[in-house]
Structures are given as structure tokens and as C-alpha cells.
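Take a look at this single chain, the form predicted alone, given in C-alpha cells.
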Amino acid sequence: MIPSLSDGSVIGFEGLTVRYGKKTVLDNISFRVPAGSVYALLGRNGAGKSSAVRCLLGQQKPTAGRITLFGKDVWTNRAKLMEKVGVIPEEPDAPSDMNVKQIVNFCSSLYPTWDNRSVSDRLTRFKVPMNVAFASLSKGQKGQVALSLALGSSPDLLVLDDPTLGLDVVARKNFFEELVGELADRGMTVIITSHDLTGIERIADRIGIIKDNKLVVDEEIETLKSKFRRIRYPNKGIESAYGNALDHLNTVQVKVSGWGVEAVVSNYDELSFNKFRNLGGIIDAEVSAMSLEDIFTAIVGEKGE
């Protein structure tokens, strides 16, 4: 189903397909991002997330389908639309021999809505040296400069392509804390790709997951987490006696070991679980909630699969 932007959505992916030669990277991807929300687009390495971001920014023409921003086609209206967009790429980039002050001054001349005070205050708070060449900054400092520049234009939309990749634990935590504060103050719309699912879990309203070139999940994060559960119970032959006793809960993953069975289900509800727990042969069945990282792993497969 192609999404409609009549509901005030900022972004609309409409049947997006990307191919490189004979290789299909994204196949008929459709979703929308409502105004003021934080949408996390997730997938394993090579899933096509960066291709989706390039198409979103009008840097790459889709093989089929299109992307709209603020109701307009990105590919044909890129120059004007990018005035409303702040971008943090996977690898922060700026002229290597320019210092931070020069970079800020250059960027300030490009945007009529530039907020120089907020940029200066943020860089001061980050303790980023203003007179040091960009190439001499640490990776964490480069990321802080990128965030400051992206927010400096007071964007309506913030696009982040794995912005914490390669940062240490403290730098990642600081990045997301700064972002959370900005979201609370400004109510921006955000789309983010990231491998830092702990950070994503703190800020995202909605999750999209790409697997095998297709969008297999597009759901509010709390709804997604309410449906997934891990169920454990001793193996007493119940599987052979009842077939897969968890089928009605939509089993995503099952691991059988000597002690018992551990299953991940994607359609959990208390009534169905209680019926399962009361089956003859089921003893000491336990259910537990799952983190976003656990859910993601169950959906896309563990490393090596």
C-alpha cells in the first residue's frame, strides 16, 4: 500500500526500489514518517539502509517508486527541500584543513534560519576546540561538530545515518542525550539508521526493519515490544505430543536444548499464553519481555545465519 501524506506525514516512501545492475537492494519499500516523530530504519549490514537515505536526500534516483518530503518529490525538488533538512552522515565530513570556526561561518551563510548562538553554545558545551583543523579532531568531536551543524539551521527534519558508528560508550551516550534534549525542545521529525539499538530504544516512536530487501516491520515501538516475548519451558515431549504448541502465538524462533525449549513469539497475549501453559505436559513455563535488540536479532537472524 502506498502511503498518503494527507495525514501530515513529513516523509513518504512510495514503492521504493533500488537496484545496482542485477542486484536488488530495496524491493518495493513503502512507509511514512509522521510529523514530530522519530522513525528508526533498521537492518543488518548491506540491508540497503544507506541507499534509502541517499534516495531520501535526493542524492540517488530510485530504480522505481519515489520519496516525498513535505508532500513534494525529492528527486525533482531537492535544492529547495534540503533547506528544511539537517543531515548527519555515517562519516562526518568537512574540508580537512578548515578549522571548526571557519566551517561554522561557512555553513551559516547557506541557511536563512541559521541559529549561530545555539551552535556556539553547543560546541562550547561539547568542549570542541574552535581553532583546530577538522582533520585533527577525534571521531567523537567530529560527530559533535556534525550534530551542531545539522541542528544549526533549525531544520524541520533531521536525517541521521548511523551517527554513532565507531564512537565509544560515553560518546554514544552523550550523543543520544543531546538528541533527546533537542527533540523535547523542538519537536523535530527524525529518521535515523543505527546499529546502537539501546540508544534507538530510548528515542524512537516507530521502527522499520528491512530483511531480504523488503520492509518486514513498520510499527510503533511500544506495540512491537508488546507483541514479542521470550517463552521458556522444560522439554517434556510436548512438541511431539501437540505439534508446535506455540503456533497460535506466531513463533519466530525456537531453540531446543537438553534442559528445555526457548521460543520467541511475535503475537503474544496473556490469554493465549495461559492456555498454552495449562496444556498437559507443560511445566514451569516462563515468559519474559524482550529488548529492541533481542527483537531485532530474532527477526533478522543471528550472526552467522
Given for the second form:
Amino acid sequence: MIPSLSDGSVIGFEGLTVRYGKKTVLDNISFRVPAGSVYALLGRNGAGKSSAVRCLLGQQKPTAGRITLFGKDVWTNRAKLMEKVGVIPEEPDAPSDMNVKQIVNFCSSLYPTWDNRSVSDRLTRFKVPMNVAFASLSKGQKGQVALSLALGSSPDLLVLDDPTLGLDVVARKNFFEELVGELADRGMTVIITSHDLTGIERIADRIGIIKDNKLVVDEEIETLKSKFRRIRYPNKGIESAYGNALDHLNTVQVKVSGWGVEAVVSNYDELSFNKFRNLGGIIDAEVSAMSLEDIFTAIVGEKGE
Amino acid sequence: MKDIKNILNILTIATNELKSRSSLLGASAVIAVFPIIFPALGKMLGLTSDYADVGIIAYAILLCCGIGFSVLAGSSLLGTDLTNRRMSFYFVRPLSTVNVFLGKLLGAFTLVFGSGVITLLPSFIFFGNSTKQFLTLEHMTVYGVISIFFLGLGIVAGIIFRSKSYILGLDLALIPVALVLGGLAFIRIIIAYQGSYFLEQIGLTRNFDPFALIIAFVGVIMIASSGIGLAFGRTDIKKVHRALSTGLWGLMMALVLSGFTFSQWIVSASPKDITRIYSGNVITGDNWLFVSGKAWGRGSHIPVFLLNFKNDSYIRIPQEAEVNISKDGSRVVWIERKGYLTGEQQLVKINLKDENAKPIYTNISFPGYVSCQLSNDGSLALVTREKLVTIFDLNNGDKELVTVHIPSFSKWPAKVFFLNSDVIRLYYRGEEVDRVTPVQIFELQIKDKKLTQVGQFSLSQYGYYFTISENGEKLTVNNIVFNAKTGEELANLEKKPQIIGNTDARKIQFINNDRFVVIDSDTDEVTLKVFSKDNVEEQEISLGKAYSAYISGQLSDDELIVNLYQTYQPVNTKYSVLSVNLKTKAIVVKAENLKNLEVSPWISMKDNQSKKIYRVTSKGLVKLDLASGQEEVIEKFSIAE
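Output the structure of the form predicted in complex with its partner chain; the preceding block shows the form predicted alone.
Below: every chain and molecule of the assembly, starting with the one above.
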């Protein structure tokens, strides 16, 4: 049962299913993005993130289910809803012959809340040439123009579809810094897909992970990180018994090597871990927190032993 | 406010489109110079070219540019943006699909028509007179239709060939299917409207060719389908292609079905649908009315019927058919196209005396155009084609009786005349020498299968209008009276009356006893000049002030029936019917304010008309017996007056 948007959510995925022919890309995905939060939708290449974003922007009709923005079906109300949405697409593009100034002018007439000054200031700060055709800009500059345009309408919702794809380390860092600054200033809702999990970890409030066409994680990032732990202990030939003991913590990955066992658990709690450690006297078992990248890898990677 | 915003959005997108393809406008400016320099270039190359040709060259280039630029603009309009994933630039903004599509379309149209203006402009400025003749609505309609069609084709092709979807195979397979079905759907309507203005009665009052209208429809359907594709597929070219194809073939099938339905409706007009009679005549025997006219909602398609008074049934005759009715009213024949895809012509006959008279498709057929004529009793059909004359016996299995080759210069007869059931007289023109044209007179003996040249005469005028007396003794050509058999000149009316057209030929009309009447209407007054058997003017009778007159029949040797027309209005003129006594010169008005039922020139019904006249009124068909003066409503064929 999908809760109504009276809960203050800005985005509602309601049983979203996308199929291309016989191939199912997204299968019955449902989640909500609360107002003011930053939601990171993660998945491996081909997991269906871009299809989800296209459906979210009303560019693609879902095979089944629907997506609501601000309580309205986005497929049928796309044009009106886009007044409140800023978008940075995976590969920013514009009519090739238009220069940056013309693009800004074009966009300025479309949005009721357009802030021309902030757009100009940002582009000046980025040192983007205004009279150069969009097609002639570098990838980084295109991204900067896209970010400026997306924020120019002071949107209530920002949709970022892998915005740092193809950017170098410095450009990626700058991008997230700019974004963090904006989020601090405005408190808008953001949904982002990216493979740059370090950057995501800095800004995301909530994480969704798609695996095998399904949404397998939909959690607050802090909760997620608190549940996941890496546990290491020496191999004394009784690893299977210990492994079973770890099942209580919901083992998602186990690696056995010459020196010992390394397991990732997704339902960590201290009490259970202490019980495990005392089981058979493995007092030198270690537990460590995990980064988002490690958690993501553990979830979407193959379960190993 | 919202509307203004939408318009501004559309204009902004259109401007972007125009800017991105402005190179085409530059190209048209270069091309525009060609018609001006062509004549000079032609002279340098030793070709026969003239500055009067500038207009037609400019127009030809305009059409070529219309095709080329439309395809270029169309193919990149949506296809390029979809392929390059650039369409999302528009779709992530608060722009409706309609805004995006109309904006792009407006840009493309402005580009195509703007380039058209640029192409014509130099020719118009420097050679206005030569160019102006191609700036008519008709010429611009052709250009517009071509541009719409190829723009639509370009847009569709730009999407379906770029999408790399398996649906392309289906699209390509459906093209010949649509062409065949479309052809079948519209062939009847194209034939029904051939040689006429199209649909002037349903709002399109100009010269719209049905073929052009269908092409324009297909163009609009392709453009609309692209819009449907964009609305449902948005930024995904495969989905756009799928929606486009669904829309395109759905609309095409709707067009084909509409074509079938509309064609069927057009050609299924019944006599009750006639709102204005073009030609009509009651066939000898009073049982059948031959009638044609404008039918409700059918525009300029003129349905033709044989209407049976006895049982209220009717027979539809093809509009394009040349109908022959025998003088005794027993038979009707016409030549009809044998199927749509063949040029073969077939003779169709109806035996009007049969209880269930219906068209009988005979085995008499010919590969090309033929002309047909019936004997007075309808038993023989004379078919002429290039220098060949064939007689068929329609009463005995449509048997071929004789075919002869005519040793003449002209391929077609100037006049053919059934002297009786065994002899046919034929008049063929020879080659003009020093502005003099010989006319050979032949007689064909059917039983003996013998063709003989019996006479010849020469004419030194351009344009010949033949009238032959009922007994075949005399012949008038323009103002000269000849012996119809030998060609001997009997009288020259010294260029009075002036005969400049086929209708004027009626100004000399034969009456009983080898006499003839010249209707002199060259002044305000109409005068009948009666000539004796010996071609001498015997008397002159003034009918008073009128525009023209026509002898429609004879009640007795000395009592003529004359139609008197006050004004020249070929279709709706009202006329009076008079009886004129040649002995006493008494003129009696038999009927007044009659609407003109113009008799088709290929129908001769004088015998019948001499005794009665018919009027179609809102009450029905009214018969007036001219001898007794009695009126009678004989059947229910009526028309709003």
C-alpha cells in the first residue's frame, strides 16, 4: 500500500514497472522522497536508473505504475510540473547552434521564477563564455551551464542524472561543493543518480539501491550505514559454524582467505556481535564501519565466499 | 495570458529552428539568381532561350526547392534531435509537446516558404510580367501541396530511418498496400471529377484538383503522425517511431476508408439528390427521362440518370460517358472504360422497351478512344475510331456487320449521318492547302459492305459547323448550303448570320419540305427568315426584342415551335415557347418563364419536342401538350425551383 502524498513527499514512485519488449528493467518499484531531502538512487550500469529518471521527468511512459511529482501524475502534467523542476541530464545538450546567452534567454522566458542574475553570476564564476555555441563547450563547461540553468528557475525539485559522469576528479569535487552550497541555502528536494558514491555520501539523506530490477534498499543513509558492518576474524577451521552464527546479523557477503574470514552484515547490532565474538572464544574478531561505496558494492556485487 | 505564453514559446522554438537551418535560406538566395541569368547563359551556349522564360524557370526552380528544402528541413526536424538525445532539452522545460512540435513545424514551414519567396523575388523584381503569371492561386496551391507532402515525408523518414527499429520493415511493407488501397479508394472519385472543378459546392470554390487534395491530405497525415509520435514517444526515438507508425497507418487506413465511403457516397447520388438540372429530356415514348445535374453535396460531379416514370426506377450512367439515345426512344448506348487499369473501351447498351431495362455490357470493345452513334431505330451502332468505321447489329447478338477503312486525311469524321437503316453518310476533312480544306463525302452500303466517295466540297474558313436536313438532302456548313450528297453549293448566305461557334450553328435550322430558317439575332430584334426548297428567302417574321431564338420543333408543316431567349445566361435563363404560323405569321405564346433545360448536344429529340414541352417543377415533371395547350404532371421527378 502506497501512502498518500499528504505525508509531505515531493516524489512518489508507485509500482513503477518498465519493460522494453520482453526485458523487464524496473519491476514494481515504489518509494517516496520527502520534501527537502536528498535522495540518491543507486545501481550498477544498466540497473534502470536512467529509465527511472526518464519516467520521473515525464519523458517516458511507464509500462505499469506511475510517478507523481508534488502529488500529480508526471506523464499527464509534465509541462506544468517542469516549472518547479530543475534538471541536469546525464549528457547536457542543447540545440547545437545556440550559444550560452541564447540558451539562458530561451529558458528565462519559460519559468515564472527565473533568476537571471543568479544564473549570470554563476556562469561568470564558472568562467563559461557566453557567446560560444553550446556544442563547442567542454564537457565540464556543459555541465556547469546545465547546473546554472537547473538552478536558475529556483526549483523546488532538482533532478540530477549522473551529473558528474565523465568529469575529472577536480570537476566532480567542484560540482558537489557547488551543490552542497545550494542545498544549504535553499533546502530544496533533490533526487540524484550517480556512480560517484563519495560525493553522494556527502550530500544524500536517503539511499535507494536497485538490484535485479527491484529496489532492494530504501533507507536513511545514517540508518543504512549503522546497519552495515565489516567483521573480520582469524580462520581456525571452524568458519562455517561461525558463519552460521553470523546469520543472525544478516550476512550479505563472506570472503574466506588464508588468514581468516571477512564478512559483511546488514543487520548489525552490538549485542549480537558480542555474543558471536564470545562464541568459541573468537576474541580477536574485529568490526569496522563501512563507507557507502563499500555498502553499495556489498549489496550489488556477487555474494562471494 | 496562457495563450500568449504558448504562442511566445512556439515562436521561440520556431526561431531557433530557423536559425539552425538558415544556411538553406542562403542557398535559395544563390539559386534565385539562376532564372535571371539562364536566358543570357542559354544564348552564350547557343540555346533557344528567352527572357519570357524567366517566369517558368523560376517556378520550376521554386517547385524543385519546395521538394528539396522540405525533405531537408523535415528529415532533421525531429529525427536529428531524437537521435542525438537533444529532444530532452525541450522536454525538461515547462513546454508542452504541442508547443515543441508546433514551434519546430512553424520553423520548418517558415524556412520552406521563406526560401520560396527568396527564390522567386529576383525574378519577380526584374522580370515581373513573366513571373506574375505563375503567382496565381493555382500555381501556389501546387507549390504548397508539394511542400506539405515532402515536409511530412521528410519528417517521417527522418524518424523511421534513424530509429533502427524493426517497425521500419512493417512501414516499408505497408507503403505499397496503402498505395493500392488508396488508389482503389479514390479512383472512382478522381474519375467522377475528371476535367471539372472540385468540390466547389462544399466550400472549396477554387480549382482544386482531387489528386492534389489527396496528396495534401497524405502530407498532413504524415505531419500529424509525427506529432502523435512525439506526444507519446517524447524523447525516445524508438517509442516515437512506434507511436508515429501507429498514428500514420491508423490515419492512412482512416483516409482510405473515408475515401471508399466518400467515393461511394459521391457516385451513389440518386435523381432525388439533384438540385440543379444541367441537361434533361424526355425520351420518345414518355416513359424515360434523361437527366443530369448538380447533386446535393457532390460539388461539380454531375451525375447522369435515366429515370423511369413508370416504376420510379433509375439507371445511373457514368458521368464521362458519351450517351446516345435512338430517335425512336428504344435504345441508349454509351462507351465506358473497361476497368480502371486498362485503356480499353466497352460499348454498353440499354433496351428501354424491356420491362426490366438495365445496362447490358456488350462484348464490343476497343483498345483506345472511340465514338459511337445510333441509327434512328437503335438497331445499329456505328463506331468510329482512327479512319475505321464499324457497324454492329445490336438486335442480333451485337454482331459486327461491316468494318471499312476510310481513305481520308483526317482520322475522325466531321459528321456521320444515318441516311436509313442501310446507308450511312460520312464526311471527312482532307488536308488544308492554301487555307482551303476539302471535305470528302462517303456513303457506306451496309448490306453490300461497300464504301463509295459520292461527293466533295471545299471550305475556306476556319471552324466548321455541320447541320443536315432530316432527309439528308441538304447540308449547311457555316453560312453555305450544300447538296448533302454531292457537295454542290446551293446557296451562300453571304456571311449572315455570323456563325462563330457550335451554338451559332442553330442559327440555320432545317424545317419540313427541305426548307430552312435563318434566325437573325445580330441586332436587338430576333427575326426568322424562311428559305424555300429552292433556297430563296420567302418571308421574314419578327419575334420582337430578344437575345436569341431556337426552333425546338414543328407542330405542322407551317407551324413552328420556337424557344425565345431574352438574355444570354446559358444555365439559368428563362425563356418563352411560341408557336409561329408561317402562313398567317401569327405568334402565340404557349409558355413563359420556363427554366432552360439545356439539351445535351449529343442528344437529338426534336421529334418528341415538336409536340410537347416538359418542365421540371417542385410539383413534378409537367408536360404541356403544345397542340391542345393541356398541362399534365406526369411523374414525381421534382426539383426545388
